[in-house]
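Coming up is one lone chain in structure tokens, specifically the form predicted on its own.
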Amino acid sequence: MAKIVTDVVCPFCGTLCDDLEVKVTDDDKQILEVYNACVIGTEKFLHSQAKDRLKVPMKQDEEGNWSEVSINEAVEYTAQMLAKAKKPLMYGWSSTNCEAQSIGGEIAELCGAVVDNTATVCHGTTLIAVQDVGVPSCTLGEVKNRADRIIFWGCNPAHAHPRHMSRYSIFPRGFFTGKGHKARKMIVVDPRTTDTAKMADIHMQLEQGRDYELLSALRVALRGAPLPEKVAGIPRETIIDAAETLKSGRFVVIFFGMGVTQSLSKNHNIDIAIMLTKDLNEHTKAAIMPMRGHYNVTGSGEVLGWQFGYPFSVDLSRGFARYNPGDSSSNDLLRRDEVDAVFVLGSDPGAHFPISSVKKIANLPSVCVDPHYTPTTAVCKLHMPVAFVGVEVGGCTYRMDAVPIHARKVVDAPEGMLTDEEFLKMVLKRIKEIKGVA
């Protein structure tokens, strides 16, 4: 017999749907059908029960072989790596749980190492661009239930967050949005021509890199003022329409991603697309959002700021907090050389960092904390195998509206396999012991 798991939170994107369905084994051993979650959501969950996946922690020799050691000699290894480097790089922490990042913080802490996740590389922009201007914004199920004009603008949440649309921005019924889709306008600012593009009403084409420009343009047509006749490859008409629309709605969103937060201007794009929601809410109701893509890199960046007040690249290896991303930024201390060891965990590095960085982790000693084989896995030279947060272990996650929801669990991890939390436990309690702390 088989039974049905409600409820469940899927472990893929920002989104964190909640309505999944699982069906699994009388036993809780075998996941054996997915339901209501899109095609790579699935594939996350029966991606855990790959038949070759690692089970035991693996070792790397000088030689470049692996070897089979046990998980004591694991939690020793990484120890005394931590203990004794002048300033580690702890990186990662987007696809686990609050509670195994709320560890990690304390044993970077301890170490005087500098802790940071994937918005350095992603959304740390937004984050930088916040603390500049603020942020007016709201969460998804004010956005299902009020929103009649959604902007997306430098992402394509069709592939990157496939259930977004059907859930919360488009095409679901709220309580003031009746008619679903049919009573929402939607615009996309994006160079190329992306399948959420082409369900849009207005597509906003630009020159790639010129975002700031149009941004400005909208801000300057919202006000009536004159425009040249293109700005950024738009004409001036289709910028008055774009702005005219967004007036007439009752609840204006926008929603924005990588295509912005890693273009030309960066955190300055986000400054002004928050000064553009400012502007709209002289003439209506309106609000934005990053599409934040990693499972749980919201609650990452919540876990840091309640423990040392900053959400990423914070250098702890002065004994107190310090933040200054693009000099305590991750690739900026690898390039420099700056770190002397590297622990890895809930991200994949060797396949997101530019290759001089991934040539640094290489070299140094390493450790990757994943339940799969990565490109990261490959250059380390430990890899730690732990139970799939969002499947074999529950937890504390934010969605990316900054909304904490509780992960399920679902099945039992392989037998005698630690979570990431009673990994980072083992590891905290052996550092102290080595540095006499008690």
The other form holds:
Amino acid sequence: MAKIVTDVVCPFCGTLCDDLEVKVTDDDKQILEVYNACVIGTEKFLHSQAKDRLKVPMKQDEEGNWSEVSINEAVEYTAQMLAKAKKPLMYGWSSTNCEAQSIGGEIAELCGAVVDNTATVCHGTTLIAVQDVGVPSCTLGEVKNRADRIIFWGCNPAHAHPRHMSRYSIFPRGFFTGKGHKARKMIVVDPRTTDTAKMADIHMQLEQGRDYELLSALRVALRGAPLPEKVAGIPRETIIDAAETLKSGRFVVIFFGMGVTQSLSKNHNIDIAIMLTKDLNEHTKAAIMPMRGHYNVTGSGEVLGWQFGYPFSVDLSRGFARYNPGDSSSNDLLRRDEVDAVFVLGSDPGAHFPISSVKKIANLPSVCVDPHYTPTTAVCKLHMPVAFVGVEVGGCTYRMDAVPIHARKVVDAPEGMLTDEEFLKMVLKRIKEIKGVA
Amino acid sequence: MAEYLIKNGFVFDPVLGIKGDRTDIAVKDGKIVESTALSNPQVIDAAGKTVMAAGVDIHAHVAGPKVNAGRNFRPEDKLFTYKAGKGAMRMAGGFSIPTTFKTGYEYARMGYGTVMEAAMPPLYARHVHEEMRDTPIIDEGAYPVFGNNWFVLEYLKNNELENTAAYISWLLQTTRGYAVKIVNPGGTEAWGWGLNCNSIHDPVPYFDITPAQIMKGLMEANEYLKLPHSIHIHTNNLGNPGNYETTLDTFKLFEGEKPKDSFGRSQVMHHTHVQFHSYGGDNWGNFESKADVMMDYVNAHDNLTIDIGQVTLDETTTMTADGPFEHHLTELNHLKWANRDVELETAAGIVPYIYSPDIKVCGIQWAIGLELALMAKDLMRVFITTDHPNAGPFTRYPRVMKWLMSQKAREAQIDAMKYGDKVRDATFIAGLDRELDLYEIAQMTRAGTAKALGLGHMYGSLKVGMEGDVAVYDYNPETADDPELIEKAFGNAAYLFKAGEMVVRDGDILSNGRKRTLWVDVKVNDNPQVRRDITEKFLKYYTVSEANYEVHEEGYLRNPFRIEVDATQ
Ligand code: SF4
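Coords for the form predicted in complex with its partner chain, given the form predicted on its own:
In what comes next, the whole complex appears, and the chain from above leads the way.
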């Protein structure tokens, strides 16, 4: 016999769908089927069932040979590494729960570490822009119930957040939006003809990297001031048409992704996108929201915020929290040889950092905590496998609109497998012993 | 657990009527006891010092999504304020929006033991509780916001009192909330369309109900449920010249109403940060104080309580569920603006603000807050707050006490303003020579607030049987003459005992205490219609499922303290 677990939260992307149903065996050991999730989400659940899954910590010796070690040895290596380092980097945190993030913060404080999350290479620029000009935003339910003008800027939800459009932004019928997508106008700004762009009422296929100019032109058009014939490759008429479409809406939402946060001008792009939103609030109601990637990168920013006051790239090495992205951010530290140990949990810099940074990690004492064997594992000295958050252990996670949702446990983790939180607690305890603090 | 005998201090306890007599206070097993009950106490020499129950803050924004958004979008707020961790303390920083650790430490250092988070968006309740869990020492509770909630708007439009009450019971339960908070009733829902309700009779778009009906209806439901605290109101039209009339209209809605609870409160309505609601004039040029009108009303009606929302003349961060007001503010000062509308429930905005002593309006606002207190007849009903961090950070409470206790200090402050004379002209402050004493300060900061919260049986007094929450200040009311000593002493408690444990000594934090989270569990008769409505709204309009909405005690609440109320009769 099998049973169905309902209201399951998907621990993959920042859409954080919480309506999944998972069929599991009666003994809570195996997932049989996943309903309601998109293909990526389904894969995440099924992947936890892989037969070749890492179950025991592994350590790499000088020659590059891997051997299995005990959990106690893994704790000891990690604790010694962090306790002895002058300025360790503790990176990741976006694919774990807030409970683990919170203990990570305590360890970082004790060891004078730099704590950074994946925002450093995706929406960090957004966070900086918010510090410059703020952010008028809303929850995704406001989009569902009120919004009739949707912009996707530099993002492709059809592939990256597959259920976003059906759950929140384009298709659902909400309280004031009973006609669903029929009463919504969709504008996509993207140099590529993505699958999202193909669905748009207006696709502004701008020249790559010229987002700032186009956003600026939209602000001009809103004011009814003169524009040149073309801006960023887009004809004046299209820009005016788009501005009018926005103005005539009752509720406008701009969603934006890494296509714009990591293109030229970086945080300045977001600055002006936010200012456009602010301008729109003088004509109608408008909000803007980053399409956050990992299911709990937002949570990491929140936990760091209430513990230390900054959302990412927090340098605790001087005994007080310091924040200066470009200086206290992971890649800058690695490339300047400013850190002497690297601890990774809940992300995969081996796959996403520039190769120059990855090489630096390979030369440092390093630990990777992850359910999977990842490219980061390959360059680390120790790999600690753990239970899947949101599959084998619950915990708090924050959606892209910062709504906190409690992820659920669906099946048991393999026998003897620790959770992130448990592993971090053991490391914290050991560090306290090493440092002789209560 | 250690026993303490706090000897020879000048004790101020409005509940016991002690006005500075030298009395010994005994603490054992977490409670106040008779000194004869002690067997081997540690003796604290409080000679020459002031002894009071620990402070109880009725209204501050100290945890949750807008507080944290404020932290994260203001790195500049952390400049010059960071302290390294030491002993029991984690590193801590921030000025107007301190980190959770600093929030706990700073309240404890001021001798406060209990603080209420004044606005919890229900959908974000989990976040509020996560932050409170990481805030050491102080007991906390949070008020979920109800004044723009679609369930409430619909039930009240149809005059469905019992359904409103059943929904309140469900939401308090589900969010682990403490009281019914109302912020800009109807106006914040209107803000969903970029609109507002500027008077209590402006209809809410689509919902066809007025703010007056919302407030009155929620009051009736609150009394029907016999909740420990009354409804807690921030009315419409905050911050605008001439708004005192809206505030008076709000007060008048409750004329003749009596509380029905069994927790000992005397009010049916608490109006918060009344300073922001007491403005005369019709523009910023002829802006003036209407504190006299407000206090004439408050003094003559004993079924309401207020807190002052004192402007402290600092750079701070404003944040409120009054979404349209924050938009108005960013248009006024052109500083950065964050806003977040919350589906079916509420909204919030955040804007940094500088209350400069060189700006006339700020000076007038500063005067109004003090006037409200100085014109009050009954300080058991008028409380000190700064609406932290809106009118200034809570860490300025000792300074507010100084201003209230010393006319000399007030005059010095007005003299330091660029437009001091204009401030005097537009206010009553110069004519007020009243100086509050420590007994009155104890009313405004512990006895009165504890009573208004329905927590008079636990906090706010040193009566035998109360919680062992005792603050000792190095302040001698018989010899001290310099007002600066007030500010210094009340910001650096000589001792704070929290639930019988010594957590502060000479301004240093010794322990993180055993912080509790207070919430109200009110039982009502089963109500199938409300249950059905909830299920339907979650299916159709919310973006989280009903099953994922509840905040469970386990994991999210540090030492949950459930206050049970039975409203089934
Ligand atoms: S859209 Fe994102 S959260 Fe939803 S099921 Fe797919 S991967 Fe999971």
